[in-house]
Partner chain sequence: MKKTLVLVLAVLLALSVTTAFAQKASGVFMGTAIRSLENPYHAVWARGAQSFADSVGGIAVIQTCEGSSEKQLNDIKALIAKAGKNAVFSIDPNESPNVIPIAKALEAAGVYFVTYWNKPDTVKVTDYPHWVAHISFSGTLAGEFMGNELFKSMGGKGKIVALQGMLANTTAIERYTGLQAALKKAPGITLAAVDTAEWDRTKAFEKMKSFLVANPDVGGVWAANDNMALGALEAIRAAGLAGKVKVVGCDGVDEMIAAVKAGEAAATVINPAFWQGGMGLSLALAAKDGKINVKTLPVEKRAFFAKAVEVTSANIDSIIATYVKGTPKYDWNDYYGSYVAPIK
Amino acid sequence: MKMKLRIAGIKPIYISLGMFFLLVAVFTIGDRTFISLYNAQTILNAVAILLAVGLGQVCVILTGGIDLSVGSIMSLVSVVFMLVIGQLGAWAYPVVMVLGLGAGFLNGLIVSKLRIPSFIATLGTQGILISVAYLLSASPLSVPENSYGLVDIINGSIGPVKNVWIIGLVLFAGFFAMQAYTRLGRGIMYIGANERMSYLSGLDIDRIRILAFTFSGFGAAVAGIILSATLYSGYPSIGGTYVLNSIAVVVVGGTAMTGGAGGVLNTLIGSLIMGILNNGMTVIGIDVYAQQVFLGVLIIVAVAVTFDRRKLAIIK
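Let's have the structure for this sequence by itself, in the form predicted on its own.
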C-alpha cells in the first residue's frame, strides 16, 4: 500500500538532496562567509525550530490533511511560557508542552468527530488560539529576572554542541522511530495513501488522525519553547511566519501534500534546505520581500513535483 512517487524515475527525496547541495554551492560562491563556523551555527539554530514544527506538521500532511494552527500554538505557548516560568520554574516546560498537545488533540477531535475538513478546522482554531494569546498579553513578555538560568537550558551547550541541536535530533529520532517501527506510524502512511482501503483493513482512522494532530501540536509547542527561549521573549505574533514555513519544510523535503508518501527523513532534509535558503538569501543581500517570492516559487515547484494527481479527480 505504501506509495512511491517518482519524477522521471527519480524519487523526490533525491531531488531534495540535490537541491540542498546546489544551494550550499550557490550561496558559498555568492559569499564566502556563508560556510563560516558562526554562520553554520546560526543555520542549525534556525533548523532546530523548523524541524520541530515540521515534524508535527508532516504527521498531519501524511494523512492527507493540513494544520494551519501551528503558528498560533507556537505563539500561545511562548506567551504562557513567559507568564508561568517565574512561578512554576522548570515545571513550565511540561505545562506548555501539555498545552500544545491539548491544542493538537482539539484539532484532531474537530476534524475526526465533526467531519470538518482540516483546512477549515485548523483555520478556525488558529484564530481562537491567537486571540487567547493576545488576551493573555497584547505586548511582548520578557524572561523574569529569576528565570534566565531555566531558559538557558535551551540556549546552553554541551561542549561545542548546542542544546537546541540535541533537542532537534532527539525529536527527530522519536518521530522517525514512530513512523518506521510502530503501527501508528504505518497507519498514518496508510490513511494518506488510501483512506478507504485503510478503513476496510480495520484501522481506527479517527484515532490515528487525532493522534497525528496531537503530534502536530506537540511539535509546535517544542518549536515555540525553543523560539521564545532563543529570543528571551514571548509575544502573540511570534509564530506567524511558521505556518508557511512548516508546510514548506515538509513539501520541499519531498513529502506529498496528498499524503501517503514521504515522511520524517524528508522533513529533516526540508528543514536543512529552508534553513540554508533563508540564511543564504540574507547573507548575499537579497531583499526580504524578494525572499518571499523565492519561497513561494519553491513551494509551488515542490508541490508540483510531489503532488499525486491520481487521488483527485478534480483540482479545486
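Rigid core: the largest C-alpha set superposing within 1.5 Å between the two forms. Everything quoted here is computed from the prediction, not taken from an experiment. Residue numbers count along the first chain shown, from 1. First, how it differs from the form predicted together with the partner chain.
The Cα shift for N39 between the two forms, taken after rigid core superposition, is smaller than 2 angstroms.
Put the two forms on the same core and the Cα of L298 is off by 2 Å or more between the two forms.
After superposition on the rigid core, displacement of the C-alpha of L265 between the two forms stays below 2 Å.
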Contents of the next structure:
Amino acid sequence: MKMKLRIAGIKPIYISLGMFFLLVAVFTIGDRTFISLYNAQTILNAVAILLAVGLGQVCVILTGGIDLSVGSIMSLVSVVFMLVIGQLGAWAYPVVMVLGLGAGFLNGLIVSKLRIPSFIATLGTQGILISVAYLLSASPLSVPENSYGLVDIINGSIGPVKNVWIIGLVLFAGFFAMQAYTRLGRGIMYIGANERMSYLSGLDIDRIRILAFTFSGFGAAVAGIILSATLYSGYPSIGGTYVLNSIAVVVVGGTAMTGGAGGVLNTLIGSLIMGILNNGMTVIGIDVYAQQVFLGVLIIVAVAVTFDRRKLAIIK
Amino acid sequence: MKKTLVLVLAVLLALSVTTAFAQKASGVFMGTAIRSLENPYHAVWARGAQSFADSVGGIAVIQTCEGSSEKQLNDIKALIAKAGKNAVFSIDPNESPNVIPIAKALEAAGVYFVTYWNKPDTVKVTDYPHWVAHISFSGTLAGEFMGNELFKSMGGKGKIVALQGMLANTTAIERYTGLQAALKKAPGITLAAVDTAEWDRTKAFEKMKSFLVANPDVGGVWAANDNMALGALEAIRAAGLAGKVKVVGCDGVDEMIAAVKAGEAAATVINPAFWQGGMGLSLALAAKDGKINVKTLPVEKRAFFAKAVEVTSANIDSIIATYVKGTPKYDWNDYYGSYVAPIK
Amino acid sequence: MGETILELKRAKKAFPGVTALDGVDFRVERNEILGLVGENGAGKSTLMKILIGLQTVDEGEYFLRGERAALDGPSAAIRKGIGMVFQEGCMIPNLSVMDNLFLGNEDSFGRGPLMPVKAMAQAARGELEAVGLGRLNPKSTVGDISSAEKQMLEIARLLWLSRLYGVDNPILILDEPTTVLQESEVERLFSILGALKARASIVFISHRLEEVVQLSDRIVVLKDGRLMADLGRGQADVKAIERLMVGHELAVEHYRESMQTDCGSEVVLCVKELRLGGRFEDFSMDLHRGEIVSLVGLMGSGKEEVCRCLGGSEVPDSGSIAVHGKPARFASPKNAIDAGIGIVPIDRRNDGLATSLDVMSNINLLILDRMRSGPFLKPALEKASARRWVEECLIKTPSLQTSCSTLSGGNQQKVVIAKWLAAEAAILVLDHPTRGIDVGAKDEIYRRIRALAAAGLSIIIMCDTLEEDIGLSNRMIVMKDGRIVREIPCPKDAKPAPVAVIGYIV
Amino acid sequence: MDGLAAAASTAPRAATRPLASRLLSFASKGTRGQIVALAIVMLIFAIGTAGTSVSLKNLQTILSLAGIPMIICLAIHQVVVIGAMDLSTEGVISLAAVTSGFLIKNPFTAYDIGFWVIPVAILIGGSAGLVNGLINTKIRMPSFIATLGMWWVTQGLAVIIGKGNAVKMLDQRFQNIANGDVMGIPVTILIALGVFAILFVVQRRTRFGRYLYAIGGDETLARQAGIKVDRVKVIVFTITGCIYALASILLVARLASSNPRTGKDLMFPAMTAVAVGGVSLSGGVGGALNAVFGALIVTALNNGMVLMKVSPYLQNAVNGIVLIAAVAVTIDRKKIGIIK
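Could you give the coordinates for the form predicted together with the partner chain, as opposed to the form predicted on its own above?
Complete assembly follows, chain above in first position.
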C-alpha cells in the first residue's frame, strides 16, 4: 500500500521520463546517428545550459513566481565575462557569478520589498540589465587572445566526458541538495504551496523569496558562462531566447506554474527533453519551416502528458 | 488515465509525422546556416542554396537560428552528427565571434565550409585548413556609398537622421562607420538624430514619426537596411513628404528598388543573396571534391570582399531587369568572379 | 405532511476506493425544514452535489415534482428551483454586492444587450432589506463586507432566485449556514427560515445538532453513505441523533469536563492595557500555566483582533505583552512564534496548512532547524519526528507522504495542532478548533485540548458555541464593544449555565 | 447589540492612516494613478524638449503611434482580467498579417478581395484564439503554456505561408485608412477608441462583462453561480484573437507590407503597457480604460525618449524603471494579498 502511494506521488516524473525515452526512440528510428557519441555531446552541451538556467528558474517558479530576467542576466554575464577575463584571469569566474547573484538579489528585493508581482518586476529589471549590458559593450566581444585556455576549462573534456556535463551535474546536485535537504528548499515549497500559512507560521517569506531569486540569478550566471564559453563570445542579445526556454524546460518537466509542486529533478528531465527535441528535429532532417510548429505542438503535448492537473481545481 | 493514454497516442502520431518529414535522399549534405527565413534577404539566400544543391544533386539543408547563436552551433553539430564528412557548409554566423566555435567544430569534423559577413579580425581563416573562404561585403563602403548618394540627392546640404540596426551587430556598426566617414566629407550636412530600429520596419516607422516632429526640416534619412528605410519611407509618405525627403538603405529589397525607381529613395545596395547562397556551397564543395586546393590558395582568396551592386536612379532600369524581373544567371564554377579586394 | 416534491430513489455513487452513497432514498416535502445530519464523510456533500446537478448518480433515480430530472449543473438546478448556499461561501470578492446578487441571472432585468444598472441597484436594495442588510450599499465590493453579511447576501440571492423563476415551493439547501453567524444572527436566520417555510422547502445541514433539532420538521441521518433514520419533529433528541450518527454512545459529558485540570499559579502570558484603535482597548489578562481561557463575545467585540495581536499578525497601538515575565513586542507572526505562541487558525485549509504538501512537511514546518546536521536536513530525523506526532495526535493518514488535501477536516486540524506541539509552543490560541468537524472527531479534539492543558500548555480558545466555551474553559473573558466586561470562572464542577452568561455578551 | 451593525460601525478606520498610505490608496483606485503617471511623463518630456513634446503636432504623433499598441493592449488585457495570460500575440498577428498580405492586391498572388480581407483576417485571428481557449479549457492546460506553444505554432505557420517574403500591399485604400486622419485625429486611434468603447460598454454594462470579472475574481465560484466559465474563456480568447487580427491589418496597411516579422516584439511591450495601466496580472482588477492609459503612457514615454535623444542603449532601462515604479505606486496590494 505504502509503496503504491509513493509511486502515485511522483508519477509526473515517470511520465516525463517515459516521454524522454519515447523521443529518444523515435529520433533514433528517424536517424541512427542520433545516438552517436558526437551527437550526445552536442545535445548535452545544450542541455547543460538549459539545465543551469532552468534550475534557477525552477526555484522561483516553485515559490509561485516567475523570473523573466534570466535571459538578460545571461547576456550581462556574458558581456562582463568577456570584458574582465583578459585582466582578471580565473577571477573572472567568481566575479560574474557574484554579478548573477547580485542581479537575482535585486529581483528578489524588488518583488518582496516593493511587493510587486514577479512577472512585472522581472520584466522591468530585464530592461534595466540589458541596458547595462549595452552600455558596457554594444558590439560583440570575443575571448581575448590570452584567455582561450581559461575559457576552454568549460569546453574541455576528460576522456569522453565533457566538462560541461560535470558542471551541469555538480550544479544539479547542489540545487537538488538545496531543494531536498535544506530549510531554504522546504521554505520555497511552503511558500509556493501556501504563502499565507507560511507567513502565519513565522517563515521569513521575504528572505526565502529573495534567496530563490538569488539562486535564479546564480543559475542564469552559470548558464551565461557556459554559453559564453561555448560561443567564445559575449554580447547583449546572447541570452534573449532563454527566457521562454527556461520556462519551457521547467514546465515540460512537470513543475506547476502555480508553485509548490515539482522541482529540480523535473527540471533535469525537462531540459533533457527540450535538448533532444531541438537537436533531434535537425538530425532527422525536419524541414526548418516546420520545426517551430512541431516545437509548439510538442510543448503543449508534453505538458499535457507530464503535468498533473488533477490536483488543480482551476486552470488559469 | 484515459486522457493520458490519448495524449501518449498524440505524441506517437506527432512523432510519426515528424519522421515522415525526415529526409531519406542520398547525396552530399549541403548545410546552409542563416538567421531566419522571416526576412526576404535570407529567403532569397535559401533559394540560391537550394538552386545550387539541385544543380549538383546534393541535399540542401537550411538551418535557421532565429537569433540564437547557440542554436546555430547546435544545429550545425547536429548535421555533422548525421552526415559526418559527407557534408559542406555555407554559414552566415549570427554574431561575429560565433565563427570561432563553428570553425572549431567543423574543422574537428573535417568538413569544408565558407562563412559570410561576420568574423572578428583576430580570427585567421588560414589557421583552419577546412575553412575555404570568408566572404563579406564591405559594410563601411556600403554605408559610405549610401551616405554620399543621400547627400548628393539633397544638394549637399541639410539635416539628416539615421536609423541604426541591432545595436551590437557588426554589420550595423560597420555601415554606421561608413556614414560617419561620408559625413566628414560633407560639411553641409548635419546629423540631427540617431536611434536604433533594430532592423525592423515597424520600429523604423514609429521612430521616424517621432523624428519628424522634432526635426520637421529633415532633408534625408539614412537607414542601415532597406527594411528600416521602407518603414521610414511609410512615415514620410504619411506626412506627405514622399519624394522630398529621400531615404537610403541597403540589401536591395524589391520594394526598395521600386522606391528608387519612383524617386522616393536615393539609393540601395544589393548584396546578392542568391549568389551568396549558391557560391558558399559551391566553393566548399569544390574544396571537398579537390577542385580547389585550400592549402595552396593565396591568403587574399581566403578572406575577401565580394562585389555588391550599387543601385541609384542612374542604373535603376537595368537593375530592375536583372534582379527584379529575372534571376541573374550565375556560373557556380566561377569561384572568384565577384572578388573585389582582400579583407585585411 | 405535505406532498413529496423531490425524491431520490436508491441513489448510488462511488468514487475510486470509496462508496459515497449506497442506495439512499431521500425525499423533500413541500413547506418543510429538513435537517440533514451526518459525520463528515457520511455522504452529505455528495448527496447535495447530486441534488444540484454537480454530480450524477451511478445508479438510482432522481425525481423533481414527480418528473424524472436530469440536471447538468447548478444553474439548471436553480432554474428547477433548487439552490444551495455553500459552506465556504460563494461570493466573488472583486464584484459588487449587486453583481453577486444577480450573477448569472441578469437576463431577468431585460434581455437587451445592456443591463439596466439603475433598476438592478434598486432591486438589490429591496432584496437586501428583506434579510436585514438594508444599510449595505449594493455597489460596495463584496471583498470589503463581513462574512456574516456575505452569508445573508447568499440567502438573499436564493430568495430572489426562487421568486425570479416563479418556482412553486423552491428547495433551498443551506450548508452549515450558522457557523459564520453570531447568536443573534442565528436567531434572525431562523426567523427568516421559519417565515420562508410557507412558500419553500429548506434542507438544513449543520453539525450543531441543537439547532437542527430546534429548527427542523424532519431530520434525516446519514452514515457511511446509508440513510440511518428519518425522524419526524420531536421523535429524537440530540443524544439519540448523535448515537445514530456515530453508531456508539458518546460520553455523557460533552466537553470532557471530568478531565479538566486546575491551572498552575505561574503566569505564562501577561497582557496589559492592549489597545488597537477602533477595535479594542484596555485589554488586560493573565494566562496561567495549564489554563484554558475562553474569549467570548460577538463579532465586533474585538476578541478576534486580540488574538491576531497575540499571534503577531496585527500590531497593537499600545499596551504590553509579556511571555514568561519577559516583555515581548510582536511585529510579525515570527516574533510571536519565537516567544512560544502558536495559532491554530479558524480557516485551516488556507491559513493553517499547505494542503498540496504531505503530512510530514506540514508537521515539521516549524522545527526544521532542529533536524539539521550542518547545513543539511536529515531525512531520518524528519521522519522520526513526523511519525511521533502522527502517532501522538492520532492522525489517520495512509502514510507520512500523503498530501494533506486528501485528509478529512478533523485530521487536517490535528496536523495543524501537531505542528505547534512539535514546535513546543507554550501557549496555543485555538480559533474555533472544532468548526466543520464531525462529532466523533470533535470529541477527539476535546480530549486533546484537555491533555495539552494537563501537560502544562496554556490555551486561549474561541469556540463555535457558548456551551463549548463554558464546557472547555477554566475561565471565560467576555468582551463587548472592544472592552472586557466580565471574567467568569468555569471550574469543572461548577460550570455556569449558558443563560447566566449570555446576558453579558449581548 | 446587533452583530452586523457592530461590524459596520467599526469599518471607518481608514481616516487615521498616514498621508503616504492615503496617497497610495488614491493612486490605486481606478485609473487615477495612471492619469497622474501620464501627466508626469508628459511634464518631464515637455521640460526636457522645451515644449516640443507637447506641441499639437507631437500630440497627434503620439496618438497615431498609440493606436495600434492600444488595440493590442485592449486585446491582451481581457485575457489578463480573467486571470489568464496570452503569449501568442506575436505569432497570431504575424500569421494574420501574412495570410491577409496574400489576399489583398499584391505582386505575388492573383487574389484581391479588397476589404473582405478584414473578415478573413479576423477569422484567422479568431481561430487561433479559439484554439488557445480550447487548449486552455478542454485539455485543461495553463494558458501560459498553451499560448506559448501556440506562439511557436502560429509563428512557424506564418513563415511557412509567407516563405520569408515581404509582400507589398498594392491597395492604396488601406494605407489611407491606417495613416490618415479625421480632423487631425489619426484614424488608428479612432479605431482603437472604437474598440475601447465597445469593450468598455461590454465590461461595464453587459452580462458577459460581469462574467469576465467574476471569473477573474474567483473562477470556482463563478462556475457555481451558473456561469459557463469554459465558454466565456473560449470566447475571451477568441475575441482577443479577433482584435489581434484587426491590429495586424492596421500594421500591414500602415507599412503597406506584410511579412512573418509583422508581429515581432509586440507582446512584452503590450504586457508592460497593460501592467503600467493598472490591470492586475492576478485577474479581476482593471479594465479597458486601464489598457488605454497604459498604451498612452508607454507610447508617450517612447516618443519622448526619441525626442529627448535618450541614448538607445538606455531606453530599455527607462522602460523597465517606469514599469516597476508605475506598478509600485498604483498596485492595490490589499486586493492582491499574496504577491507572486
